[in-house]
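The chain below stands alone and is given in structure tokens; this is the form predicted alone.
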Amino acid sequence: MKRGFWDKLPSPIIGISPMDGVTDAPFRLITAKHGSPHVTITEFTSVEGICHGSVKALIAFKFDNIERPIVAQVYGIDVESFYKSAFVVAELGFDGIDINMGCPATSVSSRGAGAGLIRTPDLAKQIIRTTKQALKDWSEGKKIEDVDLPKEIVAWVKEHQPQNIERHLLPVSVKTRIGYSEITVEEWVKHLLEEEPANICIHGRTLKQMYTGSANWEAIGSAAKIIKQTKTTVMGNGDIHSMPEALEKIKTYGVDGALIGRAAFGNPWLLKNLTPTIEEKFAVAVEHAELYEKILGADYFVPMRKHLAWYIRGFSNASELRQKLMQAKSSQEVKDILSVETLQNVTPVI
């Protein structure tokens, strides 16, 4: 088993879990900055867009190097595209690769992708073993262009990826969950490990579930316990509020480390276990927008109003600026309606 960088990261491990739509590379900037996760994961990719030659896919794929360790999260079901992908996923200077098989969202699962895969165990091991054997053959020295990708697929990549890359070979992941309909998350984890993932993390609900109800530790822990004789390590994913009971899961239930999903949002500084002063809200929301604007343009401002909205709580009048930024179109327009004289005004929450 080639585990790379994955040996060498703190205990516990803690970082963001990846998310459609909201871990962008702007995203996980502002998190490396203020909060330092030991580990990055890119939004999910679609193997079988990047070979059809979606360029704008690999919007996705942008990163920092202070990022890393950064790991690209791709989804699919074609077996042939996994081993496309993954020369992709190399030539860019991923530090490893994540195979998403816990999304459970309609378009993804309905046609057996993301959590699909959990109903497919066969062709899931197909997929991760596929993908380990494109890496080997990278590692060896096979190039991006002798694999049939598309020819602008390959130029971007070109264009993109970082000089003088070391070829060797990138750990396998998987992300997924605890069952389709219900939970049988002790077997299903049973047949990734005959692939020897260098990692599997577990979100504690069921596909069925989607992102309601409660996450079942229990069942994660129970998972933990086979995953654990093996040198796999496991991350637990789930209703994770704070650092604190972060550590306190990894803790109780024997996992390796976590993934914090929706309480980061707008809270970089959550994985350092600080509370941030308003000002410092209103300055790293400004620094995020102009992130957005240079690493993915000006031209369509209206998906980072989201993030701005999630800065904007815990204060007096939070609820009247949040509707002044879900009307702006630049990062200057943030700047001024975030300014000084906007910052007396407000008082915290208590």
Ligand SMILES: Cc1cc2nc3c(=O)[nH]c(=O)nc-3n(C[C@H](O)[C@H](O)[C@H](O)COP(=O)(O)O)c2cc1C
Second form
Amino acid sequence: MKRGFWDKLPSPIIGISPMDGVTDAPFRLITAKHGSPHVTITEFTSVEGICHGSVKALIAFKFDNIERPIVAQVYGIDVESFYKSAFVVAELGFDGIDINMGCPATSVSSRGAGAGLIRTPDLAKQIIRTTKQALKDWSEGKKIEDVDLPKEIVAWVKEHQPQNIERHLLPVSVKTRIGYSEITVEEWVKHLLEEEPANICIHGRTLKQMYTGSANWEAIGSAAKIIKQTKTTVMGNGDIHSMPEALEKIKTYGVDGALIGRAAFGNPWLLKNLTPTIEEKFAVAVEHAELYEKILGADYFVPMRKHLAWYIRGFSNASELRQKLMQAKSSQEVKDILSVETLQNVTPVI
Ligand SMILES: Cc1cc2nc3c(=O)[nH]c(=O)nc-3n(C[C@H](O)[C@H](O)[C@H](O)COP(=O)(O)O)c2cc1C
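Okay, that was the form predicted alone. Show me the form predicted in complex with the ligand next.
Starting with the chain above, the whole complex follows.
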């Protein structure tokens, strides 16, 4: 089994969890700079979208070298589209590819993708096998031009790929849940292990639970016992609020590491177990807004606003500040709102 960068990570492994609409390129860059996760995974992107020529789908694949090791996450149902999309990921210089088998959103799972794959293990295995084959073919010299991708996708890749890209075998990992409607994680991971993924990350909820209830770490632990008998590494995920909690869960449930998601909203420092000052929070909120404009363009600033609200959580007059930030249309406006004068008037709520 070729595990690529997964073999070079520190122990335990602490990574930032992929989150659609959140872990875009500016967020990942800010998190890399101020949180230094050991591994970063992009938002998920549809393989069918890529193969139908959706250049928009590739925006999720913009990244900066500071994020390395950086893994591209894909989802879908069509095996051939996984084969072709693997060439896009490899040509863009990613360190690995992660297959989403955990998304519970109806738009994804009702067509059998994401967590829907838990119900079709044979297809899930075929997807891993095919993605691995594509990466092997690419590492042995097969070109992106040879896999019948839409020309606009190939052109985008050529425009955004790093120079002098070195062909090597990229590792394939899987992120999933503990079951579909019931907990079936032991049986499910045994299926996945047949295809020898480099890493399996398990979110401790079933598809049916969506994000309700709490993550079942006992179930993660029981799957970890099985995975630990192989060369595949296992990470746990769900409801981790701090680094001490992450380390405690890793130890208690016998996993190799953990992915942290929502707790890192507006708080990249969490991954370093640091508590920032208000001044630092303001400065990074502005930096994040500037990167947002630079990387994703100045035309549509609205998605940045939720991040701004996260940065100012827990301040004495947060609601007033939030109202202003929710109207901001540019990083300059954010800078004006989060001014030295504002700074003097806020205090953290203990
Ligand atoms: C807004 C949002 C978007 C998400 N998008 C993805 C995604 O694209 N791919 C994925 O594997 N998981 C996705 N997830 C699930 C998270 O990666 C993670 O498994 C989940 O939030 C539980 O971890 P946490 O409690 O640390 O947040 C998403 C979660 C949220 C809240």
